[in-house]
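Only one chain is shown below, in structure tokens, and it's the form predicted on its own.
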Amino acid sequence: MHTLSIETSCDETALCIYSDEKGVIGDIILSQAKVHFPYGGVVPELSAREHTKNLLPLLDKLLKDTGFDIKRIDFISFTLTPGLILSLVVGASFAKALAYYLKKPLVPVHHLEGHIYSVFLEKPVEYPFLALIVSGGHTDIYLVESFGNYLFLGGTLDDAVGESYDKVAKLMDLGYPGGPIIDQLAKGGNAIYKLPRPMIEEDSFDMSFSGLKTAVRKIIEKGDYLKEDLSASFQEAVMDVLERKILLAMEKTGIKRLVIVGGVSANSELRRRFKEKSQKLGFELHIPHPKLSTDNAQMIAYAGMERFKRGIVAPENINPEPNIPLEIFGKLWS
């Protein structure tokens, strides 16, 4: 079986075409990331446009570059949730219409359960697992029981970790996007700041990233201060807060398989640490590599095609939400 796969849930575009034996036959993936520099995050309303304008030209352009023939897709999958609504919007009208030309089925996607099958497109994950999902707009630590069975057990109460890193870069006038800026500064500096961990102590697996963005810019507004080591105190105090969180789900759930995805995922510093206490602790660790830590659509792919195997098709005047939780639309449709 073969699906053209669609995600447009924030400032990415990707196509992908993939088939259940062969894998990824086809993926392509264009960054909006020049176009929202200068606002020093990502503006709705030009990221749809974006999307808008470059669809198309991006299916071409794939079929041209892998010979496939559109006709001999099985279904669309696309992603329907979380997201921006406008950048949605636009991706889910161009699924549908490919399916009404092509009659073909249409298979929803949840942009998170995509997140967490993308370790799956380089090596099946044994069951159950724990999945802590950290990007621009999630920090969540899930339960994986089985496909379509998750179990939320917490998360951010404000600021995601992407964001934290975003709103941080831009305080120090590093530019956008901000993690990599950041996560690569300070490999150059030294944790000599005192910075909060918010919620570190409490027997929850809920975090807050909020404060410890004011403490930073509190010490921007005192001036004097190195970018390197502010940059090296920040991420230390943001890997605190996620390693101390997910050891306490261990601890709780007896589970010792860990998955970690999302953007954020691509930073050095999360890698080592966690790799680190997982040879320490001895626990299983799953990061998928940093091309498909950010949006993609061969993560849309592989979960549309699970979910497709198992008979879950969308009604065709189905529209994008831009939050449905998880736990929620894994039951969906089934």
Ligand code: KG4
Contents of the next structure:
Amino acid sequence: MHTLSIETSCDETALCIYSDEKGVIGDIILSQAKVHFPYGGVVPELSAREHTKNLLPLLDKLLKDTGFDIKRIDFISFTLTPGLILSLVVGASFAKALAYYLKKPLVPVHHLEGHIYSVFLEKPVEYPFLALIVSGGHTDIYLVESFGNYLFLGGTLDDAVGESYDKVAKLMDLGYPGGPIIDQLAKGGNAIYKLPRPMIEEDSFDMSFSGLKTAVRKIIEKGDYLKEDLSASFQEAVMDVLERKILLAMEKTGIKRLVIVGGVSANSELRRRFKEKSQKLGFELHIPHPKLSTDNAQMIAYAGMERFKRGIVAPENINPEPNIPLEIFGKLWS
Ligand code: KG4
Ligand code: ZN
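Can you swap the form predicted on its own for the form predicted in complex with this ligand?
Now the full complex is given, and it begins with the chain already shown.
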């Protein structure tokens, strides 16, 4: 069976042709980072315009590069939610038009479900497991019981971790996306600044990162600071909070199997730290290759295939939503 998947929830336009037997047949991704760079963050209208401009030429290139006949597609999978609504609408309209033309079903995918299953593209993970999703829009911990069964344990009450990286980078005038830039800078710095670790001591899985950003801003406003040291200090505070909450989740659930996904899971310090902890404490750790950490269409294809195999297809009048909770989405149409 073959699917064509479409991902347009934020600032990456991505398409993938995927087979349940052969895996990824072809994959294409166009980042809009350059378009948003001057603004220090994603501009929703520009994002939607870029998706509209690029989807068709990208599909054309994907089909030419792979030599794949689009008529062999069994269904179209696409990101329905969550994301920037205008960008989701562009992707959904494209998916619907293709499905109509090819007379094939449409399979809606949740972007976070896609992220969770990005690790399965490399190697399936045994259930149950804990999933830490750290991206530009989300910082959540889920207990994944099986495909479609997601229990939300807790998450950020304000900024997502990726969002804080981007905002802190903007405060330091480093450009967008801030995560990879701060990741690099931190390697050459020392964590000498005292920064808060909000909610770290609380006996819950909730987190908060906006106070951390404000503390960074205060240091910047004083004027005299080293970007490398501030980056290292900020990163250490973030990782301390994530580590503590994950260890708490393991303690409370007794589950010693962890998946870390989403753009921030590309972070080198996050990888180093959790690898070290997993070896020391003896838990199983799965983090996808950095290329699969950030937004891509392979993960949407994988989750779409799992949904289709369970008989889940969308009605023709389906409409994207900015944020359907994953727990609820997992039970829809099944
Ligand atoms: O998953 P993703 O590509 O898109 C969303 O679904 O949000 O995540 C994008 C986020 C951005 O905030 C970006 O700064 C962050 O992931 N990111 C990183 C790194 N690479 C990307 N954050 C920290 N370190 C990195 N190496
Ligand atoms: Zn994402």
